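Next up: just one chain, as structure tokens, the form predicted alone.
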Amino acid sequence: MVVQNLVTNAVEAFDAGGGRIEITVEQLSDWVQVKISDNGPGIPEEIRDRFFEAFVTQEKQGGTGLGTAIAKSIIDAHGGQIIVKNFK
């Protein structure tokens, strides 16, 4: 659930012409790494600190903005950690 929201995400910000989403996966001592990245318009600065909380969304059609939110607490709940960050 968590990554098919990431990219479900990533999808929705896209413009008309579409884009590409990478998805790496890292074996680092006790952790496993997963990065999702994409050549999207990237978020928004205004909320980027505020990014995981509930209600926070980009203005998308249909958008709730509860799906990050759902997505950090579960990494949360299994002891993970998510970060964001723009390279726009």
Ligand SMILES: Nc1ncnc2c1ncn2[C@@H]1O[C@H](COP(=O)(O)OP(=O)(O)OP(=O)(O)O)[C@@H](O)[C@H]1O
Second form
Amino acid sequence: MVVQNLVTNAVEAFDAGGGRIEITVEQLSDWVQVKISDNGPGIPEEIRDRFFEAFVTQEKQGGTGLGTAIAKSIIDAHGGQIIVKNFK
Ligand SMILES: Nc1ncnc2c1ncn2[C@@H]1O[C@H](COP(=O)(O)OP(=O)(O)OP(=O)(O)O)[C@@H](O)[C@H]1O
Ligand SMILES: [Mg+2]
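Mind pulling up the form predicted together with the ligand next to the form predicted alone we just looked at?
Full assembly next; the chain just shown is listed first.
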């Protein structure tokens, strides 16, 4: 559910141009770290600070803005941690 959500976001951000999504899983001491990255346009600057808030959506027809909020609530409920990084 979480992975599907984030992968779908990446695909939507490619906007028919296609791109590359990389998922890596790494065992750290007390954690399993799952990274999902893409080479799309990056997170729009206007929403970077509110990325995990509900109803924050940008440049998308019919987006609810709930995807990342739900992903965070699932990770939080399992005692995990979710962060977003932008390199563009
Ligand atoms: N991988 C990504 N690359 C670029 N922008 C992204 C990426 N993931 C999310 N975003 C941006 O963050 C916003 C919020 O994402 P979120 O999944 O919460 O909502 P949504 O995708 O707009 O709506 P829904 O998930 O209901 O379809 C998106 O509208 C998009 O602008
Ligand atoms: Mg989404």
